[in-house]
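Take a look at this single chain in structure tokens; it is the form predicted alone.
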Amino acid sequence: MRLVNRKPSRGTAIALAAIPFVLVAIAYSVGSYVRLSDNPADKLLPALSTMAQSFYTMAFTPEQRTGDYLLWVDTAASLTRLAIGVGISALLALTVGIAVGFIPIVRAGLAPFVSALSLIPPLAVLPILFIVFGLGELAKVALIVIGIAPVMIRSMSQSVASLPAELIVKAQTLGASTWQMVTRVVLPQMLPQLVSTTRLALGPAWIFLISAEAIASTSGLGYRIFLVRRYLAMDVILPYVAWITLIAFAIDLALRLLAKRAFRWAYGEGQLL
């Protein structure tokens, strides 16, 4: 049997997926052991036990000054900003993307503007956002929206434009108005694409969120990482990075499962989301 036709069982697939993570953990443990053997005070590669203790302290030991559990406060702050920013961006992508992709007059008026916006480096406008909106939550959410919404809109509009022309012709033949075609033909076809587009936008959204929190914030995962870096506290930084990765993976998995359940018709058997 050709290699391309060999499909691993579920257990084998899980084992194969775990191998890279195990190798990274082993490599880190060896590197940490070597460095700590030469210099027990080394902070660059703390032992796994040290990081576990620091993570436990951040998660389950109240901070002396405020009494807050810092990990959960930071996580709640970051997820709130991320949810608002990605939610607004998804809504814009759905509405503006369908309008640009489906209605020629709107496409002529907005497509060049959206394309230009998508080419602006979002981090370059971060100082402008802080000047205009201040150092509060609005500037951080605005950075996420500016960073991912134009790209999401372009992706959605291209998906709308690539719909089979036969669908539109049949709808017009049956007497459907523009609004009916949007709501009954285009929208159902685009909802699965919206989930996929949102999943792809989550990575950049995290980058913009962490960047904004690092510069001007008093809470959040990015704020905490850049706060403790002055003390070279890698035993806090590395667990926070792993925690962010775990959260991002969980969100992506949740969206994937949502798409499979809600839009089963849109994905063939074995098709990757």
Second form
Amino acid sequence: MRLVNRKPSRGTAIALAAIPFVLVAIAYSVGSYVRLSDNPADKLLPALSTMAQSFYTMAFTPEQRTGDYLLWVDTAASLTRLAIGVGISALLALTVGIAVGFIPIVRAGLAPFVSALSLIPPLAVLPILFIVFGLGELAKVALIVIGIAPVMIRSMSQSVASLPAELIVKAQTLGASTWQMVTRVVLPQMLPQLVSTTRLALGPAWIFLISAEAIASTSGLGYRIFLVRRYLAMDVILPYVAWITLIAFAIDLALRLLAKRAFRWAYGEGQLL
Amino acid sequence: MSSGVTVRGVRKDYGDAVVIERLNLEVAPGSFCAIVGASGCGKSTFLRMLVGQEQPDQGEILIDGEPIPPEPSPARGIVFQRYSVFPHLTVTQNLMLPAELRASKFFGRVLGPSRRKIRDSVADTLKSIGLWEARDRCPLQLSGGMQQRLAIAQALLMRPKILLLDEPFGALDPGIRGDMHAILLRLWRETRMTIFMVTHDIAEGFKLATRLLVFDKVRHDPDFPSAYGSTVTYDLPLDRAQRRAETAAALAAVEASRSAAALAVVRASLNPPPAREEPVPDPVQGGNPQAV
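The form predicted in complex with the partner chain, contrasted with the form predicted alone above:
Below: every chain and molecule of the assembly, starting with the one above.
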């Protein structure tokens, strides 16, 4: 049988999916063991037990000076920034995206501008944001918005423009005004797309969040990683990276399940990847 | 209620390509025009101009003597082959939409008692198109025939004077198609609309229509095929009233002679199926292959 026609069973698929994870874990353990048996004070590849211990300390031991539980403080700070930034971006993507995609006059006026905006490298704008907005929360949220909103707007307006023309004609023959078409035809059909676009934008959003926190902040997951870097504290950095990955995965999963439940009409029996 | 349509010297270009040219047509109120022709002959383009989605580059299209507005309006209903119903609304919600749009100018959505009233008002329609059981399903979960029944019912809610059908049954199984034909003919008789139906299936055109319009090119440039556009090359009146009169006369003669065998022969040769036996206005304007 040709390779392209060989489909793994469910059990095989799970086993195949686990292999890369297991391989990485083994490789790390071996490397860590070799280095630590050479030099017990080695910081580069801490043992899994050391990392677990450090992570536990960050999560459940109050910091001596402030009494904060650092992991939770950092997580709350980062997630707040992420939520505000991504939320504003999603709102912009929905409103501006529909206006640009649906109203030809707005498209003529705004589409080239949004395209130009989306080509600006957001990190190059970061110094400007710090100068304009100061080093507070606003600059970090603004970086996320500037980083992902233009791309999200473009994606949304593209989807609006690719709505079947038949549906728009049909709505007009049923007496719909432009505004009614927006509220009853375009907007509801764009919500699944908004979730997909947001899921895709979350990756870049994390990049901009960590970058902003790394440069100027006093809390946050990115701030902590870059802070302990000075002490080569891999036993903190690695669990933090894993924690961030887990959070990102959880958000993505939550959005996927939300879309699948809320927009049954769009997915039917089909798979949502 | 229905409308007459007049087409005068219409021409439509897409870039360098001429799609339709020198199109002249006079269609009486209550006609059922089937439009056939090869792919790319401009029949769908003609329908898009009739609905107002596109405008002719030259000439004019009049409905009841008035130029058609340059955008789609409730006076002209349309059913497409696909994408005719709203995928995010259930069957009931699809049918409630026109009334909701009328009732709520800003949100296009009504709540509470008036919503219940609208929902109750579409119940009969749901039953008459056989979608009562499926009323809470989304279009994605409906078969092709059910979707098109819904699309037609939705279009008719606005009581359009003209109904435009763009290969409405093209994607359906032959059996389902027959059912849809019966439904369409019943609706047409009930509403007295003027219908334009684009179809690939000439037999379908003969079966349903009172008039068959064939779109084709009359001029060809072998070096530049898109130099000339299509127009109506054949305009066949399908004169059912006359045919029915002849059949009735024959039947009467047979009845008079009480010849059961002859009766069976004539019955077997009865051309119009029973569904079409009711009297219909004969809106055909006559006309043979149209001189161009």
